[in-house]
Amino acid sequence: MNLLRFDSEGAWVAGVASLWRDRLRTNPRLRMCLPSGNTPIRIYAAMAESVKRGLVSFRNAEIFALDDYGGLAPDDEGKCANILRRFLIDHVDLPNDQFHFIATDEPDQARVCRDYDRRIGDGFDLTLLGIGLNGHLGLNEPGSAPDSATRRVEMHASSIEASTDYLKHSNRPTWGVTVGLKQLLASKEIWLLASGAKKADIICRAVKGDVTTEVPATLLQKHPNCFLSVDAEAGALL
């Protein structure tokens, strides 16, 4: 695992901006899966910002959602294809078509997980993720085998918990669908993403801990071409 540790959150969000930028200029047909959550929203508004001004291009790209909430509205703002929407894909020159999310508001899950599936094809150009206090990767919960697909999963307490701050109401998702480890695992690049005081400790585990199905974080360790970027709180354990 490669580290890329940034003095102060705004250091981090430009470094990883730019980066970016230069992923998609190399290959602006980068096929990317993408988290919703807090953590890359100010990336998020970096890149929007930088559409804006012409610097790069979503126009030949194709964007997957990593996972969504089940149990909610279509139409609910705490949905994770509601959240990138509201912060990326609204604000950039990706066509429609070439968003794709999950659809847990369809009877048949397992239909949608398999269709999910064969969209996502051979695979992914680049993954971008954010980690769970427990040290879950989307949904991907603690336990999570590496060979799983996409999937509809239970969420631990720690997830249930962490919905909250994305909801305006008090019906609680209790599960979720989330792209499996193996396609994560299969992406030709990832980026670990972290900031803050409260990601430093599992942070630490994910890159100095044992390699282990119960911090999923940690299979990351393995991978050829993987980044954790961090800021200096995320980072001041390592």
Given for the second form:
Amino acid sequence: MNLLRFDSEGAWVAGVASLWRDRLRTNPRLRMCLPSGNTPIRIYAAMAESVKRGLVSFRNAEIFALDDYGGLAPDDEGKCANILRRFLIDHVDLPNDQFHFIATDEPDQARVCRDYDRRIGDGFDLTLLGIGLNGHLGLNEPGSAPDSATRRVEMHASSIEASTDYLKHSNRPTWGVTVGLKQLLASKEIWLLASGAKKADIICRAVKGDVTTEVPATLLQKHPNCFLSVDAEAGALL
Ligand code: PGA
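Rather than the form predicted alone that you just supplied, could I have the structure of the form predicted together with 2-phosphoglycolic acid?
Okay, now the whole complex, with that chain kicking things off.
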């Protein structure tokens, strides 16, 4: 895993956004898998600003949401697709039909997952990931198989707890659908993103711990083109 450590959160946001602009300029048809959560929000804002200033374009790109919660109304603002819309998609020039998200409100989730994998097709050029305090990637919770496909998963207690950060009501999701580790690990390039002191322990385990499915983020150690981008606080134990 290649380490990119930035002195401050501001430098981290600017640094990741700059690299992202480079990737989009090199390949305007970039196919990306993107997370919701708190981690990327400032980076998304920087990319929206970059588009506004004409520095980069998403016009020919494609974006796939990494995961989503089940059991919430389609317009719930805590849904991952809606977070992505609110902080990125609505502010960039990506055509609507080039944003893919997981329809967790449909009755036949097996079919939804199969269709999503079919749309992912040849895979992602670039995958951005946050990290859960239990080392999960998307909703690939501890114990997920490295060759797992897009699928419905039961969320771990810590992930249910974390969902309260994004929800304005007390109806907690208990399950979700996630792009599987197979597709994530097959991505041509992966950026694992973390900022803040809360992430320092799990980042240290992800980078220095034994590779184990019990900490899914450790599987990234074997990826040939994975960058860990952290601010000083998240990288404090490295
Ligand atoms: P966060 O979530 O970005 O809100 O910290 C990351 C995750 O749980 O994967």
